[in-house]
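In structure tokens, one chain follows: the form predicted alone.
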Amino acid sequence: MALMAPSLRVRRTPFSDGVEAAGVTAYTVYNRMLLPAVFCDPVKDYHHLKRAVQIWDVACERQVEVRGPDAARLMQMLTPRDLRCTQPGQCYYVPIVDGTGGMLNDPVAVKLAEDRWWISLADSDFLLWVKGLAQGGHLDVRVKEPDVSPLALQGSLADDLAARVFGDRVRDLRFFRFGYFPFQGRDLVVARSGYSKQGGFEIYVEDSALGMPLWNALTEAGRDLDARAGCPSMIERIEGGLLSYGNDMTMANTPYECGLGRFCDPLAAVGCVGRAALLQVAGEGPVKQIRPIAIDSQALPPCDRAWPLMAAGQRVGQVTSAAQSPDFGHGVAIGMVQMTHWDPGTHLQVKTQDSTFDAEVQKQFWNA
């Protein structure tokens, strides 16, 4: 594969110097920013994540700040999730839809105050959509990209590492809650959240100048914990059923097709731009939906394209993310499957670019 040429259109992050010093061996591009993809190798990185703690540069999770008297109204326009009962200090996973009910993003919304939110983005253009809704609706709100860059601690020892830098109070944070914790004279938002099933925190670094001081402090504090630089593990996130926007779902899919119906309440989400479309979808039900797929394999090629799912010679879906699982001894995958073939135990075949493998629809994800 050809190397990527450096460009100012693909931005470095406040942590890039630390990432490079830690020996990153591969990047991907996410929201026009560098996202580390490999350090040692994917399997070694996977095992380390499960037994220790990693420091992740996830500054590519760009923030959209919504602030002003109409902030709550604009936030509800974006999502079919009912936000009326949210409180400052909470994080909410929010499917974002357009007027047809198609998924535009699946970010985490961070409610800082009644009139101030951060939207922590998945990989899609989104800032201009929010600005457009605010402008078109003549809302009294300011929409911007703030100087906020998330840094994640993930792994079984994440609590120990966080406590060494932020104090033992950080251990008391509940899931999808955040608090303010001091670092070098600044109060940083620290949330119990992250893109793995191993547990940990996301630190919202408000000021790029604090990026490397925080990176260095965490690295030094975690030496005896075997803390090291890491990155989201595709193997681990598939085992846990964590979806990837742009891979497992796109604008062509509704939240119900993505298995995200529990995060939607179009009856209550008055003002959501996709409300009418989703009310219809909710009533009729989806005709295809994401399912966990086990693949009978000893090794899999990179899933860099959609793999057809076949039954009796007919295409009945596609695999969108797949990897060989060291812990489970077979291929693990996320697939979009037609309702005629989505029941657990259904036998299928998956056609990769190299060969065809037997596959089976699973009842649940492996680390759900």
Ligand code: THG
Given for the second form:
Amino acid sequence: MALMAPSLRVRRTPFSDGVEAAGVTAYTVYNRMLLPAVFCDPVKDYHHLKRAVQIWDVACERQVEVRGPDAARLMQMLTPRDLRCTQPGQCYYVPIVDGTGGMLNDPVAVKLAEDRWWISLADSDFLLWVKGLAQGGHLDVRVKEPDVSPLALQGSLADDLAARVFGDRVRDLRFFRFGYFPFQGRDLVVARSGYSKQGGFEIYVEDSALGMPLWNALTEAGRDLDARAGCPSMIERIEGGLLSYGNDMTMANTPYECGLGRFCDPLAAVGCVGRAALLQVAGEGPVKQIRPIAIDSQALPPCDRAWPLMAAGQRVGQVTSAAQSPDFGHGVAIGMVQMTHWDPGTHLQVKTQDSTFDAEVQKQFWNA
Ligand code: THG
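Can you now output the form predicted together with this ligand? The one shown was the form predicted alone.
Now the complete complex, all chains and molecules, led by this one.
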């Protein structure tokens, strides 16, 4: 593929100088912002993530801040997850749906206070939807994209690295909880979360000017831990079953099709704009759903188009993310499969742009 032409439309991040000094070799674009995709090579990056700890520029997980007396009401309009018992200090993975129950985003919602939330976005134009709902509903709330850029520490040694910069207290954070930790005289939101199954933290850097000082402090502190710049690993996230909006799901899918039914309670989510639609599909049940798919491959081309899943010459679904797994020795994939063929153990064929492989529906993701 050709190189990307840089311009202001594709936004740099507060950490881009550090990412480039660390030798990033491929970028992708996410929320109109740079997201590093490769440093050494995808397989070396994957092994390093599992063995050590990486510092990730995930500033492209932009925040939508919702603040004001109607913040909680607006949040519940957005999601079919029941938010009534939510607490400040916690993060929540929230499917977001439109009036037909179609997925608009699958962000992490950070509850800072009853009347103040950050919605940490996946890759879709979402600020406009939230502003539109606030405007149309005459809500007493302000909606903006604040100067907040997540930096993730992911990998088995993430606790050790985080403790060196934020103190041992950071080790006590539970999954999807956050606390405030001082850095250069400022208090930063640090959560135990992140887009890998290796464990770690996300630091919500609230002020771009703190970006490079924090990047440098972490890089220095992690020298003898083999800490280095990294990025979300496609191989690792497929093994772990972490979905990618725009790849594994779009507006055309309900959260039930995405396997996100456990985060939905439309009966309780009074005010959710997709409530009626989801009550209906929750009753009927989906007719296709996301499944882990093992591919009998030695190597795979990039999955940059949907790969048809076939059974007896008929199309029964599609693979939307795939990679050769070094640790499992076969291809790992995420597919949307019709009900008739979604049982674990079902044998299928997957058609890539180059060739056809045997494939099998799995019971669970590899690292789940
Ligand atoms: N962190 C933050 N923002 C994000 C992501 C993130 N925005 C974009 C993208 N990632 C959103 N998508 C996901 C997908 C999965 C998870 C988080 C965000 C995730 N899932 C866990 C799992 O499936 O094991 C746990 C979910 C739960 O139990 O609540 O972490 O990574 N800030």
